[in-house]
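One chain comes next, on its own, written as structure tokens: the form predicted alone.
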Amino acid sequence: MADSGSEDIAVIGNTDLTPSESENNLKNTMAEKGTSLLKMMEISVAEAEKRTGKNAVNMQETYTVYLIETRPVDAASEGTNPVPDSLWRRYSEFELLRNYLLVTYPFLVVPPLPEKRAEFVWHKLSADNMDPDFVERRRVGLENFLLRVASHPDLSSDKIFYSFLTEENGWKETVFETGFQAKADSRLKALNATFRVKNPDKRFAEMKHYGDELQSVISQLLRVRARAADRLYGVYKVHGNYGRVFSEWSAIEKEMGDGLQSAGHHMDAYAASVDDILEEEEHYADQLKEYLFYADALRAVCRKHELTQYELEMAAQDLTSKKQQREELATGMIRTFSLKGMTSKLFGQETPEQREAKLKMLETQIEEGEELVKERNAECEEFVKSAWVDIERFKEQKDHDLREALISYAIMQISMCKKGIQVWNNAKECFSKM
């Protein structure tokens, strides 16, 4: 679903360069071209493999690793087909990459990962995260995640993302050296900002509400689809009973036997086809699930804006308080109740020297506060500008992807119904020949 692009680009596969020089060459080329990594590098998650090893507490565990393959796009245009560079990654490493992107680019709608464990499953579908079918769908989802990031106008040029694709060893250490974990906002801090911000931006408030509604609607749609899959599976399999009955009936009939036997074969084939149909349906469900998780990424941007706005308001409020203290100290008039004011009344006024020292300290604090408010205001304005550009990009992508997915799903359903009609038309012909 991510755009792979087809423009001519500069060579990035010079084998005479060191890894560091190669990376710098790639970044410089991308900066010059203003293009995404996906237009310069083919990226795929080629396969999944189950492995057994020991975890952090030295206990045996079974886990899945995924093979990431990359190669320069220009190799194909030159008619060469070199062996792709490859490395293995666990799902937890994909999670680490995304957490880093969330913290580093709080103003962007960061693409989501596929589900770690199956949700909205119908009765025949396994919820086991080691089930081969689920692992295969997750492989497809992880590849789509990489393609989304690699085609993003900002995320695609991130150095850590490039290292994730090209450096098998030492990648985690490089991520942790960025200190992104220390920059992560706590849930309590974000919740506090949500309830205490005084002047929320109406656009972001509406977008956050839209994210809630989008997630709710897609959740309902996936639940309906799971129930429909259960019923569809039952209907198809019941046709297998038709096949059994017609076959048994054909054994006791001489004139009608061949027709009944043929009709039974059509019913058996129809009953068996449901497995492939529902497997194909599952891929459309996964496309909907991507936007179920995208809704949370959208809300994360809105929550970060609330926090940015809240920090600005707190800085402005503190500056106002300092200025009021300066005025009260200069005039000797206490306008608001305070512990310091009561202390002055009970134990006498401060000396001129003490008041002068406090005024000097307040002046310094006010200068620092004005600078902080200026910085916070600039940060907030820059956040709004960058976030809204990316939200508009996301909305355009969402509209296109969901429209295509729903149209394809409708086409698949029409095809499925036509097959059902054809089965009964074939059965009708069999009965006519008896």
Given for the second form:
Amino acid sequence: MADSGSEDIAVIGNTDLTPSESENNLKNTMAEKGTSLLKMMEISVAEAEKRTGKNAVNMQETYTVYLIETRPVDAASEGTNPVPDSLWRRYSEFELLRNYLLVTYPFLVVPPLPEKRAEFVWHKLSADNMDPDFVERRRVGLENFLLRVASHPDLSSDKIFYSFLTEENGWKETVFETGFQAKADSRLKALNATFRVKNPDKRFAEMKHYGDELQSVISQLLRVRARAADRLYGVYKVHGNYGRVFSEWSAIEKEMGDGLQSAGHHMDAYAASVDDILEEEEHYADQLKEYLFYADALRAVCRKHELTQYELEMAAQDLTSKKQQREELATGMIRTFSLKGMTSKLFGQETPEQREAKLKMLETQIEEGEELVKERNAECEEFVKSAWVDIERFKEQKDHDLREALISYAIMQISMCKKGIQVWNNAKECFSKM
Amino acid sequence: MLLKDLILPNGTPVDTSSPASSSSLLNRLQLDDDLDGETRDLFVTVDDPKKHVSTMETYITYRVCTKTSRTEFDLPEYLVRRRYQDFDWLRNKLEESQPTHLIPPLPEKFVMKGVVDRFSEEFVETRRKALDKFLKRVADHPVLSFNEHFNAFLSAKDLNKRQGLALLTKMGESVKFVTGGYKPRARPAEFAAMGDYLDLFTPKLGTIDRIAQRIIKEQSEFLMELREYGPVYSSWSSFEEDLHDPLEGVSGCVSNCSSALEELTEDMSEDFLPVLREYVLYIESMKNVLKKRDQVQAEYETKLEAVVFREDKKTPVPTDVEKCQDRVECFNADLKADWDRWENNKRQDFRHLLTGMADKNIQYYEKCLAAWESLIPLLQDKQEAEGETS
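So the form predicted alone is up there; where is the form predicted together with its partner chain?
Let us now look at the entire complex, which starts with that chain.
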């Protein structure tokens, strides 16, 4: 969605620009396809804070706000390092932004937000939204979301997105002014409706199926991983009991005492090490979760395609039936059964004038119908083209990201094994001195 | 080496007049359990478990191999088959005939049928190791290893267990050690210390046993989850193209780690827990021997007091009081020697047990490390892998 062309084209690198002029610069440069916002601007979600205030029903509530910081990329390279622009946003505003993007770009796989509530938790992690670890992970997730949008070839040039990052006040009103809400409701209805497409596009059907499978397998993976994490926690922590009993035992021994005592310390260290290990694993879980939600976005695009295809088919069907009616009327032959036809047979034929009037009406309808079919066909083609480009982009991104996630997971496991070897070697040394 | 030729390390000749001092001397000289092959002249092993099925019962026998240069044995080598019952008989005989000594424990006699499979490989192997240890401990003991029941156990073709009765009448005296009914007296400091130590040590062992069991349980449950976790990556790989190999790789890796974990828990169950339990039995034995010693001391002191209160001081101390005194001194010496030996064994055994535990854990982590490290190049290998698989 390019900007309406009322802004002046300004020259990049002109340091005498006024604030509004440099903003225009940014927007116009981004209007070029393939130049993502991220190349122009550094974005981060730097902090999270608790706030209390009155909500919509005038009740006191506590919520978290996140600090979004932006800074032009070239400013940093010039060495001036200015204070970044910043504003506070809460999770619901992120949700609003995403809903807007979903509705406005139904042919794009829109990056997902981090989960609203903690799911797939293992017992030690709190499922409480106010838990500092959860808030921190959410901060990272929100930053990730902004970076994904900002590096997307199409989404990054969206005005609403830009003002989300830069305009603290009045942003919500701006969003609602776009009238996306109406589209949002119809979109939701359409996505949930059941309809059958006569000629489904095979590629999209396959993609939707892939999305289903991906969602299912990642859910399962996250669930089992959480249970395994629980068990692993137990294994490590019970070893801490060795620490205590070795210490008590060493008190009643003569020569064995020292070895036992120091071995006990190592057992304590071993037990304590699991906390860091599992926290790192949460990061892996978050990476998987992102693609769990991405699968949903992918399915939404496929569903939207189905809808578009369906509407085209409906229009074509309607046109065909209108044309048939015209033919029947013109030749006087009733090819298809219709109640009107039957009643006219029963109650006598129409007058030539009536028939003429009907024919004329049909002609108009057919003309309109043909226009509609043309429109919908173009829509469909346009949708397929844009969507497929983005799906290919998404596939590559997914393969790359998940491969990276698996690599860092393996590295994590290696680190855990090395720590284990070290601790037990230390303990073994102590035991051998008993 | 004959006793009368012994010289103490400080150069003085050995006083071999009283039995008590000679046995304690031997113990002092042979206190170091790391006997080199030269001084040891009796080697015993238990191996080759076999199942026997008869109409009445099914049971396991073990082969007992003996190699010895001792003249107390007719032959230098023996191979006999014994079942648990026979070991139990031997231990009872040793306890009866050597009441002043600490007899090593046997693995537990009764196992709940239905809970434990008495004929499973793991159970039989665990028992074999314990029986082997039992015989080795007896064989290494300077007094017990010369016991005639032990000799019979190692050498007799058919272990006629009724043989014991005839020998028992010869050893009539020793039976009297078991008689009780005397008012218990204060334990001498060193034996009181032993008793105190055992009372403090027993609960520690119990705690360690519970911790070990708990760890095995948690590890088993973790293993169960891993066994479900790995295959999910496999099913994921089935509908991916570029990610197929990496995901399969992760699945295989998790599977390797699962196997390694299974080995660890099995080893701990088979090697670690039984040894702990054995020590609990050992401590029970030791406490019983201490109590027996208390009885012998009580008998002596009671009789002595009776004599002291007599008015006629001219008659010498009756011989049976003297015999009691001898018994007390003998018992104390034997027990002290056995205690020292036990402490030493305990230290070695636990050092071995705990370093073994550390080793098993190290091996587990090393196996997992190898698995994950070998996965990294597979994960990073993008274009080459695609080229090869196409």
